[in-house]
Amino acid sequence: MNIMTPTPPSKGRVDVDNFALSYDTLEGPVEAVSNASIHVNPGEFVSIVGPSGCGKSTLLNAVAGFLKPTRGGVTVDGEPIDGPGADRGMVFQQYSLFPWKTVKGNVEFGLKMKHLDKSSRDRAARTLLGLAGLTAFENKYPDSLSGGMKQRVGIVRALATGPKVLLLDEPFGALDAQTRVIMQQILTNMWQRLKISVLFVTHDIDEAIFLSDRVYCMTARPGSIKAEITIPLERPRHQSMMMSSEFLGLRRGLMSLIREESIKAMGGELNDLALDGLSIDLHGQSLADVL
């Protein structure tokens, strides 16, 4: 008996070479990004943390076609970005609806402007809304909604056209520690059986693991790679791993990267004093008498 085996993605390779990005301020020029090489294999899920500010929204929006390099070069499926595509999907962490349309017409929205007929937009947005647990709401309108169920929305409104690349910027940044956990099974669950390529911008470390393939650390500004890490755990993820040794040796090797470059960050901000500052003995005084 033959096994039918998945065929692997062949499109929505990304890379991106050597980019730098500069920009002028009233004190001069600001090198955001400094000489940052990434890729993402077709169908893979890659991350990207590191500090505040060290630049990896920059990295994502270069490959949205938002903003041109000052040096290095983009590209997808060999092809440069020149600007904004349909073959990229872009999320934010502001909830980007439309809210004077339902959930579907934000669905269709896309699927609308490639002037899809009426049934194959109907058809598409039920197919989405359905995988992300969607379809009882279909008939609301946004301002009805939860947070998480925005975010699903817009996940969903930007896959309904059938892009190679997925890019995410903190979606769950704003949601609360719960929600944020089944959003992020939600998604996970999404990516398997679609398997689009992923590029996913966080703050946080466990979501990184859980989500990924592969996770690139970046240093602090100009921001370059400090490390890439393959994230060795089976699939499909389920939140019990977190508590394994096998996560929580990632974790912590991706903590200690992020503080070395979080304290660079704050420049002269730190010192050993101010890391200490927790074990100072007040002798049975308060705070305020000390001061």
The other form holds:
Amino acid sequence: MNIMTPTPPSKGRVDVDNFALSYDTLEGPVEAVSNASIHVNPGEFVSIVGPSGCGKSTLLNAVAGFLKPTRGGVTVDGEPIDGPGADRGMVFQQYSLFPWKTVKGNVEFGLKMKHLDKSSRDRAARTLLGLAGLTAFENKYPDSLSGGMKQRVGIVRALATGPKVLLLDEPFGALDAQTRVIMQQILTNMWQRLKISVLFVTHDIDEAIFLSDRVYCMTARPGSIKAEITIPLERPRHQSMMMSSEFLGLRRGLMSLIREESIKAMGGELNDLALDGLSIDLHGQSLADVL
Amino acid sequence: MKVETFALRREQQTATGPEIGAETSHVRTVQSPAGAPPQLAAYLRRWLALNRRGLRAVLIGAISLALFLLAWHLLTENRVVFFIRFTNVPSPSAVYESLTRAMQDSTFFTHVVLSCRRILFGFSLAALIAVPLGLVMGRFRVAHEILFPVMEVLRPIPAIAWVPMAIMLWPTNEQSIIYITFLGSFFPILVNTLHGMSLVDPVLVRAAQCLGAREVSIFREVYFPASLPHIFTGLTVGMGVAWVSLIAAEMISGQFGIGYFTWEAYSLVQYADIALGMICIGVLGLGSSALIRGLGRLVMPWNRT
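Okay, that was the form predicted on its own. Show me the form predicted in complex with the partner chain next.
What follows is the whole complex; the chain from before opens it.
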């Protein structure tokens, strides 16, 4: 099997229908996600944004097979998900590379699990590392790499098994702003070349718009889908598009949606006055006098 | 030298690179000055500067050891009595004399070889049982729940306290000494392996599962290598305790062995041999710890800090 053949666009459909997940506590069951339905078409790039704690990672982990829904169903190409598997590649925020394996060893790991022979493993890993510009680092251990390099290895490792869907959980959250922009570019390039379905979780609105075909916006906990936004920006995308009025319009819309939910997520006490800093009237006195 | 010229060439490249050529009225790029040609003397000076700490440690260590020998020599030659009595303590030269005598005598070698063999058997056995046991107990809750209480009761018992029981348990003297050595190193290895297993990052396990790894592969490819640094801590500590237990066991119930040699020297009023035995034990302990550390570096090439 040549892993570089693009997945036929008929594969990689993800359906999450009426998904709900709750967990038990002493006070009774607590709902993390109440009712969410999301769909990823084959070859589509879809993002989930939402306030922190809204359950967007929970959704992703359910697609990965780490969590079982309390209600509703998760299927990939019509098949219900039963535990984690190599048909869904996952990229983590903390990179989670194996520190005891070299860069190449990390990339080869999934192929080793598929019992591929050494020479074809080697060839596949080299090809992918070349695509990510990491050939010079193939024999280095992860600890000696920068964050951006580590995450490139993380993405390449997840792609090596030729998954139908790539799941990314805030993959660039730990990177600095400049590196993040370059990583986004690399990811779109690889995605366009490999024609693979992508489900991308982030709290960065710019990132979601820049990368995606569609963006789901979630409500505060218990999470559900608040809005679904189609991103009409043409491909290939360039960084300069982030300054276009179309982009800024999308950004404004998404921003206000999320702001509402973020305030809800932060608790009922936060009202507009508190946010504007006017909720405490000091009547001209200094704070020390009042206290 | 190589590094220097390489860095220099890159500098020149970027200085003439196209992305820096684009200057606008608001953006001004800074040209870096060309460096002086590298010289061997400068290279040596830099090497010295970079390795100064290490050289310093070696130098001070050597002086410290020399001072220790000198103090020992002065205290014994002058037969100092100041709370502690150095009257019967052998001097360094007496110990050296006793060493040269021992070198010509095959019995001393037999003592050393026998002790090393006991350590090899006892320690290896402990490692071969404690490491897999720790891995299994760390992975499977049931194994932990069944075995941990027993281990916790047995663990605080010092290996020396096992001597009478060991003599009853094992048919030969040799076996009971190896058993004592085994016990001494068993628990440090087990406890550290368990600790290492408890610290394995669950995200790494999930990453492996996402890449199609099943239980056996996860065990071999994630849990084991992730625990290795702690396993080696356990082996190092275990080796130390193995020597402690061995010497005690040899002194109490032994025939032959460096612990027995040391004790016998006291009974036979061969005071210089006491110190010789002690130093020999110290050197052997140091050597075996270094061996474990070296093995650790060999097995864990990623773990260089």
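A quick note: this is a predicted structure, and the numbers were derived from the prediction, not measured. Definition used throughout: the rigid core is the maximal C-alpha set that superposes within 1.5 Å between two forms. Numbering follows the first chain given and starts at 1.
After superposition on the rigid core, displacement of the C-alpha of residue 27 between these two forms amounts to 2 Å or more.
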